[in-house]
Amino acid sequence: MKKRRYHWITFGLIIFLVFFLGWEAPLQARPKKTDKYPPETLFDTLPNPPFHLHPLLAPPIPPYNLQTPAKVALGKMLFFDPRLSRDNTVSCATCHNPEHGFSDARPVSIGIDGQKGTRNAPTIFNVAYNKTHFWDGRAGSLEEQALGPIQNPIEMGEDLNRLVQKLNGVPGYVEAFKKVFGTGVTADGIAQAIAAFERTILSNNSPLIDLWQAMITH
């Protein structure tokens, strides 16, 4: 009881020191300042599958879409790449920017051909435990939300059946599809590994985070 009372304590000290001091924890997922987003230079300290969580703080991971580092890596790729949009000018990383954690600085996120959107780009850390996704939660999965941008004409433009064409025809995507799916370039598949890749971008690792993990295992 004194062991547990202890853990309590301690754990109303850190509330304490977060939200009233104004103390902030260093999160091991933010990435490094650049000024560039080449996928092989970014999210250095980023963490593996199962994320080094205790379970009952680990994300949930749909049976259908389980995570590995290879479907992570391809994952990133498609996150950071503007050949996702009609014109090749509009990535997913436009309008959640790491530099502005994974958000849009903007009042309202700018698509293709300039054009401006209604709403402001969410953030998408810790999107892995969001039960729906856009703000009117019309989505009921990341798999499902991340083709929609790219759809969206007024944000990445893009046809799906094109787009698969498009990155058919480059030779890397084809090699890491085959790596992770089995197949080439599908929707379904690009769908998959942009949620796996959105699935690692967690705020964990913060002291409070460690303290939970703490009570939860002692």
Given for the second form:
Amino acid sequence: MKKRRYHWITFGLIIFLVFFLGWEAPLQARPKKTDKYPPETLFDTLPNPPFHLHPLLAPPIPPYNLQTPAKVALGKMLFFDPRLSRDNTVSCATCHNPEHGFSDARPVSIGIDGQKGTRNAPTIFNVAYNKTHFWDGRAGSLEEQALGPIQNPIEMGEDLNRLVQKLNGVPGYVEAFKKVFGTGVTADGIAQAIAAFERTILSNNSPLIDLWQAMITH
Ligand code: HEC
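Moving from the form predicted on its own to the form predicted together with heme C:
Full assembly next; the chain just shown is listed first.
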């Protein structure tokens, strides 16, 4: 009879893991009093846009860069803006093009002045779940990664100070940064907003995920 009890303990443990640990992700995303830019509503603090995702499926959101709809919108604007490159011709989306699954359908990427890179551009679908970035895993966070291609001489070739100055001359950006970060355009803000946008690029509307989600929530 003793053996049977172990089944209940295992069962209880599984329920505990699913429901308790499963809810931990959104709890982490709640604003703390000490957060510099507290989101305005609880809605703002949920991983965005996959609010509909069960917490077990939602990607982890770092507490130092919470998702808000305004931040994600700003990141999207930056991601698609060629003004982030030295000669205003190459955006992140040039090589991570949604029409090509957020990649560029080339063996190696082409940056400013038609320069060829040495590596293939990976998709950025689901990068929110990755613990390290790039083929060799050399970047640890999306925030850390985002400023790399901007300054890379064969990708976007732009100087960060020049870029910050350039974007501070665009009223739309000045307004958006003020709303999201309470500051003018900064390099950190650019990195955070782009990373927040990237965390929303999820392949969560596939039939498999729908099925998985249905199994977890019903
Ligand atoms: C000229 C083409 C090009 C541009 C422009 C570019 N990327 Fe990339 N991206 C690449 C290539 C190539 C890699 C792989 C590099 C490597 O692994 O060393 C990569 C890798 C990445 C990764 C890592 C993906 C993974 O699975 O590890 C992310 C995230 C990313 N880029 C985001 C961005 C963002 C954000 C921008 C704009 C600020 C940007 N990229 C601009 C070509 C580009």
